[in-house]
Structure formats: structure tokens, C-alpha cells
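To begin, one chain is listed below as C-alpha cells, in the form predicted alone.
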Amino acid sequence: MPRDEETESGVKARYADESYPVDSWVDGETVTNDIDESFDFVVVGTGAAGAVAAHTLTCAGFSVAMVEEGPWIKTREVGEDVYGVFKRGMRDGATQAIEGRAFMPLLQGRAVGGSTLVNSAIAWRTPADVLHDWSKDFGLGDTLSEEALAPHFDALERDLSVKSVDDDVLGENNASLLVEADKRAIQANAIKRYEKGCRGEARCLTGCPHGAKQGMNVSYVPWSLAKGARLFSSCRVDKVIVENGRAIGVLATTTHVFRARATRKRVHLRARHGVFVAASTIQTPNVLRRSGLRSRDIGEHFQAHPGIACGGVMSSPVHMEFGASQGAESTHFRKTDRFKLETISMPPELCAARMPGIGTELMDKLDRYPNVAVWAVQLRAEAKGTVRKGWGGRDVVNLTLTKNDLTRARTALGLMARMMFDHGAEEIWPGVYGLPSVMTSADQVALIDDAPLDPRAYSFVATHLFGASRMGPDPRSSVVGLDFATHEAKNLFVVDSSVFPTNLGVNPQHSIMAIARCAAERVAANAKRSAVA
């Protein structure tokens, strides 16, 4: 339910997503007529990439349209109901899955702000070794070097108040991981996040109810509107219009309610200088296909960071309902074993899905929720998959983890289980098929070391997505050139993580935003030079 928040003076707080020119937002759910408008640039998507690109272009003096498939869920609409937010703000109500030898839940935001509405706002600069590999192995040269990206990271960190989690909102779930890592001489730290005034309510996963998390929905989107951009929400882009080898606009459709019947309206947005596609690693390839591009590399080289969690009941209270949703991490093993350890505080509804047992056994576990801790592994998988178009416009993603991936995940899971027992866990839940659903002693963890190397035995979830429209100088092995334009169509730019040649081993939002900002700044400069010429 919407809430009123008052300052000490008794005046209602005004959130950032309530401050924009009245005519700058077109809500597709209420549109009654077809739309035909012209802009300098059209940006498809309002997530980490699209919102930053739109803001950069707007600040450069261009007229910009932002097109978002999902609704704009305002801060005052965010409540404690997990199902409600997931239903409105996540693709397929959070039921999307990767196919392969095993099904893997695939979580994507589908709302203004994209996944930044429902993620944990973690800020990691692109690791230097990753940029080196992109330069050396994929022909990117100095296109995305540390020097090239540094000023963009600096600007983002200033704009979005990036800082490490404060001690007063760290919470026990996060603090306990740091304690155990220190005992084992494992490098670990409080997570850096985009936030202003976090209250430690551990509700990042369902949208911040106070507007403290600096997702795109409360930052770059309304900031762009204040500078003259226009937002078209609840509009699905059917295709980019390409004529004579050049992108000149987009065609979209919108749904609104009229006399109790859903009616789709046509939205034609013309682009004088170009179209930016930032629809995500999954949706971007199929937008390009629907737009007539035929590169054999579209939808190839898909990668992810599959995550797997370990829950446990501690001997003393943890109270996951307090603290940063994700406040502690370790990249100690990122290079050697390709995994990252992190915490994740889960609300009871989501935690229940991770708890073993049914009926009275499950009720008993829920009764002990105050003592439950959840830690997770983020795996830099070496597996590569595909993104295809399915029936009815459905996005079909296929990926099967390799034996090496599973061996590393098993190692990390065993490490977390031992750390939990060392911290006083009375029982842990490994979540591996064929093993006891509940382990009550550290001696049992040895069973994890011999767990099957079959992806069907593990409860992986995918949220960090890469590739499928990757960047490179050669049209025979890449989709997007070093100027961020597709090899097949001029002025059709792709700026989301689908252009990344590989995954990162760290959370990608910061890299996505910096690269999008870099791309938009370069395109804007070129457009100005062309106008003068």
C-alpha cells in the first residue's frame, strides 16, 4: 500500500520519482490514441544502461525519448508484498527460466529502472584483468580501457553516492560473514552500494520503500525528464526501423485499459541521430532480429553468473529483516576459483522457498526465521549459451554449466557450509539433491565435497547476464563495432551488457552504467561534429 512519510516539520517527503515536468511522462497503460513523435535519439530500455545513456545524451543538449516495456512503479507504491512487486516489476512475474540440462530461474526487472528497481545496488568497477582480456583476446584495444572508463566511474559514484555499507546498517547476516572470513584470512569487505540514507530494512529485492537505493527509477530517469527527455512506459518495442542501412526510429505498442478491454496502441518514435538499444542481454538480441539484422552472432556467446545459496539456523538471532540486503562480500577466489562469496538477506516469503521440508517441518523452520542466515556464491561460469526467439515472441535462453563450473560451485558451497558451522550454526541447508536436506554437524559437510557434478542437483539462480550481442572489430565474430554501432546498421547503438565479450566475476551494474555513459558521450560528440560539418 502507498505510504505517507513525513519530515520532522510534518510535511510529506517528496521522492525523486515525483519530481519531473508534468508532460514528460507518457504512461502507456492510459494512452487512448496512437503516438507519432520525433526526437534526436530514442533509447530502448530504462535500466542501468538505458537510463544513463539517456541522461548523458540529454545533458549534451539532445532531445531524447526513453521507451520502457514495463510500468513505472513509484516509491510510494512499493510495499512489503513480495508477490505484488514481482508480478508488476519482474519479467514473467519472476517465473522466467534458462533451459539446458537443468532449468535455472532467470530474474530480470521489467519496469522503469529495469533490474535496478529490485537489485541490491552493488557497485564494482570492471576488473583490470577483464578489460585486459577484452583488449587482447577480443580486439577491443583501448576502446574500454581503465583510463577510458575511469572518468565515467568517477561521475557515477558522485551522482549516486557510492559508499561502503555503514556499520549501523550492516546487520548480523552481513557481519557474520566478515567475521568468519577474517578467521580464515579470506579477504572480505563491506559492499559498496548506490544509496542515500539507507535505513537497513533489507528490502532492496522488492524495491526501496524510502527511495534511498539509487536505482534508475529514482535517479537518472527523473533527472533526464527534468532536463527535457520524455518517458514512454508500458510500451513494448516491436522493432527498430532501419531504412537504407540506417536506424531512424522505433515502432512500439502499448496496452491501456478502456471500457474493461485491453487495447494496444501504436507508438512511432522517430530518431534523427540514432537509436540506442539497452533492452538487456536477453531482450536486445531479439529486438535486433525483429529489426531485420541477420548477423550469425546475434544471440551467441551468452554467459552468466549463476548463484547458489546456503541457508542456516544460527544459535543466536540474525534478524535478516535488519541490515543491508547484501552488505558483505569476498572476491578472494575470483581469479583462482572463479567465484565470489556474498550475503543476501531474504524476506520470509522468499526464504520459505529455500527452506527444506513441508507441512509442520516447514512451519518449524519458519518459526526459527529470526535465527536464519543466508550466504551465497556468485559463480563466474565458463559455460556459454544462446538466446533465441521462441513462439509468441518468447525469449528462449539455453545454458548448461560445465563440469569445471560445477566443481567450483561445489567447492564454494562446502566452504560456506563450514564457515556457517564455525559461526555457530545448529543446522545448514545445502540445497543439493542427493544430500541430506538438513546437515547438523560440520562432519557432514564432507558430503558436499563429493556431491554430483550434475547441474540438476543444484538450485542455481541467474541474475547477472552477458554477451549475446558482443562487441568486436570483425563483423564475422561480433554484432557491435568498437563505435557501439551494429555492424549491419548505422546509428543503431547497443550499450547494455549484451556487448560484453565475457562475464566479469563481479556484479555488473557499475560496468554497464560506465560503458553506457562512455558510449553515449562519444556518440553525442560525433553527432555534434556531424551537425557542424
Second form
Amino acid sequence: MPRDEETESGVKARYADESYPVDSWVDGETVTNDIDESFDFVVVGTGAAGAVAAHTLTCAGFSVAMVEEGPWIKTREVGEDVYGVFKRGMRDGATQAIEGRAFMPLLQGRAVGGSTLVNSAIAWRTPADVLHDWSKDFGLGDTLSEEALAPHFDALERDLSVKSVDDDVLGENNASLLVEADKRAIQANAIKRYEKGCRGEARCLTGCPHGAKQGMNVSYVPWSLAKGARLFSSCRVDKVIVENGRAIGVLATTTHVFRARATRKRVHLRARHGVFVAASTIQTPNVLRRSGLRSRDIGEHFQAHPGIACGGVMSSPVHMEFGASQGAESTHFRKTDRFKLETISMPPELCAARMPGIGTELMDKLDRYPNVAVWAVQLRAEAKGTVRKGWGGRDVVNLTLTKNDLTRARTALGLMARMMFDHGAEEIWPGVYGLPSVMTSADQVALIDDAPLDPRAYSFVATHLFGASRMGPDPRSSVVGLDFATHEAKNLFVVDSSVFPTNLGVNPQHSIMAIARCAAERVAANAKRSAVA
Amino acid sequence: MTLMSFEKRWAHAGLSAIYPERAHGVRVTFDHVDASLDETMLVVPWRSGMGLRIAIWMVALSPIWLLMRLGTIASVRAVDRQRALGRLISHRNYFVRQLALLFKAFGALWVFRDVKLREAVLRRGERLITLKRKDAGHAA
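Hand over the structure of the form predicted in complex with the partner chain; the form predicted alone is what we had up.
The next block holds the full complex; its first chain is the one shown before.
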């Protein structure tokens, strides 16, 4: 629940992001002078990985600076419309896309809290089969074993109050998936999330207006500040300074969302013990490149979980505006068919973009919004892509789904469509080019089974991203060693999902946080040992 | 990168074909579109801004190359606007289709900044009435 606390300025703080020492936050949008400060550690990025690493290091007694490219959007500033959060809190105003044979929109938060500001806060421990593969096939050994990660998962679940969605806030969109899965003996469950006092307003995707969702912006970031860390928001890291093969600080430039040509100030943050890069799978490889690292593996082995949604008009009200944004899921097919089913309650604007048709046809469908349900498939794609630096320094991400990926997506879409019709859908929208945009009977679903295996026919969206600076013992086939330091530069640690050797098949935030916590704890212990020596 | 006033007019006309002003008692206004267009062009990278501009030009000239009508999207009748946009959205060329979908998606973001429209579509009141009826049923 929101807490009422007295801040140093004497103002009552209702939310966690209003309660921190006043001089601990430097907002790059308002900085007027160059900055030069020294810390034990500098952490690049404040998403799931960076915020947790910063908190762990701060708790271990080190002075820590967190550097974030985006602004800090406070709980009180969160609005209901998607445009508001897209323009301010999403990278490239949410116009980023994976290129390949087809374009795939790529949604990444670019704000304090990173994507945890706008995701559904889903907690999944790293599956044992994935850890086993990493250990055996990628030479990670016991570095990231179940036993090594368990205490970190336990701590995170305590801190962030992980629990299954309560029945009170489940909502009809989520409940209907559970009912249909049960009828077909498909294992499904209410989703476990990080939340304290969710009111079921289905607004996770635009930022929680009540501070109930435990994103990093209302948890580990302000908690780190309270323990002495400093936050530099709206500061884009130009490079990590590497001298004599050792990371000694970062150089950043202040930014402003709406003023591209604003007076830019230079931010120089020195790091006595090391620099943690947790800028995300897309940005981390290019930060490493800009810092002078030359490993051929930087930017390789990129993987994702492309998602595809199926909407439909039900015979009875669904009211997606009530209930957890994502409250039900099934991992029944994760191992056999590499996909996960889940619900996603879309706000009207995202629904309108996804609904077929235009003009009166579209308005007819919007008029039936209270009866609309949306379910989605999250695909554990086998395709591998690249992250490169493009013209003007932009990130260029390339990935083309394989025939196997598309076959699985097609199977999953067909299953969802049949489940929706069984649940009383009057019509469904498969969203596959070449098929009817509206299907009104279960008989038509057979068409999905023969849908073209061309990625351009589908409307995938990528959210979960992995690899591109992967971990391994051999510098010839990996970027980061088993101690989380890059093979090329000492004291330069990478702790986000870019070190993951593969994708997971489940939502990655929990794994990212646990691995970052594990890494920070080990690095902190080593730093203390070397200080004593 | 900023849009010229005639480009904004084209965007308005295109959006009015996708989201007509009046349908089923839902009134769509375009009050936020101009400011949103300016802001969007400011926030997105140069390449994305160029994509959006190309989408607007494509929509603007679609009556000429899709309907053989001499005029831009802003100068043809509402029914022709809808025909042109409908063809763009389902065009067999992938890039044309994607640009049209980009235009439709951004249009939704801008149009739904209107609180009244959002409330009209959500119809939260209906859900409360349903809940009250359910509660009354349980109490009985």
C-alpha cells in the first residue's frame, strides 16, 4: 500500500518514489553545469538489472552512482493514456523495431525503472531446464545453478511481495483463459507478480498510478537512494572509460526528451572499484563497442520472445479495463512447442490499433470494447539475430523468425482461436495477412492451421530480449566471463539479460534481477577482499 | 523534424477516415492531433519521423494511385477517403501495408488522448451496473 512518510523537505510522501534524500537525485534535464564525481561503483541503467545491482552494492556498504538515459516518471505523473507514457518513457517514442524479413515493433522502457515501469511485473524463476542447458552446453558450470540463484530469488520475492493475482482483481479477461484451459486439461494458473495492493485497474502497461506494481522506479531505485546511492537520470552514457585494460568510470551527456538540442552537459563519474553495465540487451553491446571493446561476439546470438495477440468479441462483457493487465498464463506447451499462452488486457488505443478495419467497421468494434478479450502467445523463438551500431549511432537489431518458429506461432494462434470460440466468442481477429481479418465461426479456424509461413504475414511484437553479450568461459565465443567481467576489460561487469546464453520461454524479469543480484554480491565480496588485502 | 501545415491537414483527413467523427454515439475529436503530431516528430528518431512523414504522404496521395481520383485525401469525399485507407491497410505490398498500419496505430494513440472518447469506449458505468445487479442477486 502507498505509504505516507515525511520527506526531508517536509512534504508528505505518499509513494515510494517521493521518499528519498533530496540531494540524491540529479535530474539531467535541469542540470546547468558539468558534473565530475567519484564513487566506488557506477551502474549504467536502472531497469531490473541495474537497480537490483545498485541496491545490492549499496547495502554492501559501497558508494554507488546509477546512470539512466531516461527521465524519472513519478507515480503522481502517470496518466491513463498510452501516448503519454510512450512519448516520455519508451525508447524512440515506441517506434523502435527489429528489422529482418519483417519489421517487429520492439518495446523498451527508457526511464528510471527501465521496462519495469511499463511491464506487467511477472515473476518467473529461471526454469531448471534452461539453467541445465546453460551449464552443460555453454560452459557455465555451477555459476548460475538453481542452488546459487535460489537465495536471490527468495530475497527478491520477499522484497517485492511476489504473489499470485488475487481473485478480487483477476478480471474476466484473465478468468476466461483459466476456465477454457481447464476445460481442455491445459495446465494454467494465475500469474505471480510483484505487487503491493493492486486495485485491478489494468494499467500496468502505462505505469501503475497507485505505486502498487513494484517496478524498480518505486522499489530498488528509491531504496538505494535512501541508503546513500546517487541517481543521475536523463544522462546518456557515451562510453565507459577503460584505461590500461581496466574500467575506471563513465562519460555521459545530459539529455531532454523534448529538447534534442538542449544545452548538453558533460557528466564524468569515476569508479574506484568498477562499472556495471545493465543497459539492456540492445543498448549494452553498443555501450561496450563505444567503450573500445572489440570482441567479435559483441552483438551476436541475440534472441527474443516475439509475442502475437488474438482478440475477439465475446458474447458477454469482459471489461478489460478491470483486472490485472496480465493475470493468467499457461506454460503447458513451453517445452513441447516452445510457446506460452497469456492474457493481456489492452487499453482502447492499443486495441483500436489491433482491431481489423477502418471507419464505421472499426467504430462498430470499438463500440463493443466492453466485450473484447485479448489473449497472446509468447514464443520461445529459436531464431538468432544481431545487434549492431547503425548510422548516427542508432541501434540496429536484426532477427528473422525461422519456419519452425512460425509453425509454432500458427499452432498457438489456432489453439487460442478455438479456445475463444469455445468460450462464446462471436468473432475473433487472428491478425494474419492472407486470412479473413474477422472469423465468425470455429470452422474458419482451420484456415489458421494453413496460414503462410512468412513472417510478413504476422504482427509480432518483441518485448523480452536476450543474448548479444553472452556469458561463457571462452573469450573466443563469449563477451563476458563467469565472473561477470568482460573478457577484454577488468572491472567492467555486464549483468543484464544480454549475458543470457539463450532465451527462457518464460518472462525474464525475475531471472534478470536474481542474476544481477548474484553478480553484484560476488563482485562486492571480491572488492571487499581486495580492499582488505 | 517538423510537419508542414498541409501535411497535418492530410493527417487529419486520413485519421478522420479511420476514426470517423460520429459513430454509435461515440464522438471522436481531433483536438489533440496537431499537438501530438508535433510532439511525436520531436521525440522519435529521425528515421522514424521520416517513416511517419512518408506514411502521411502515402495516405495523402492514395486517392490518386489507388482510386484514380485527382486530388489529395483532404480533397476527396469521405466515402473515398475510407475506400483509399481501406485499400492501404490491406495492400499486398508489405511496406505499404506496414506504413498504413503505423499511421493507424499512431492515430489511435493521438485520438484516444481525449478523455471523453476513452470514457465513452470503456463504459465503466456498465460494469458497475452489472456488479450491482450481481450483488443484489447474491443478497436476495
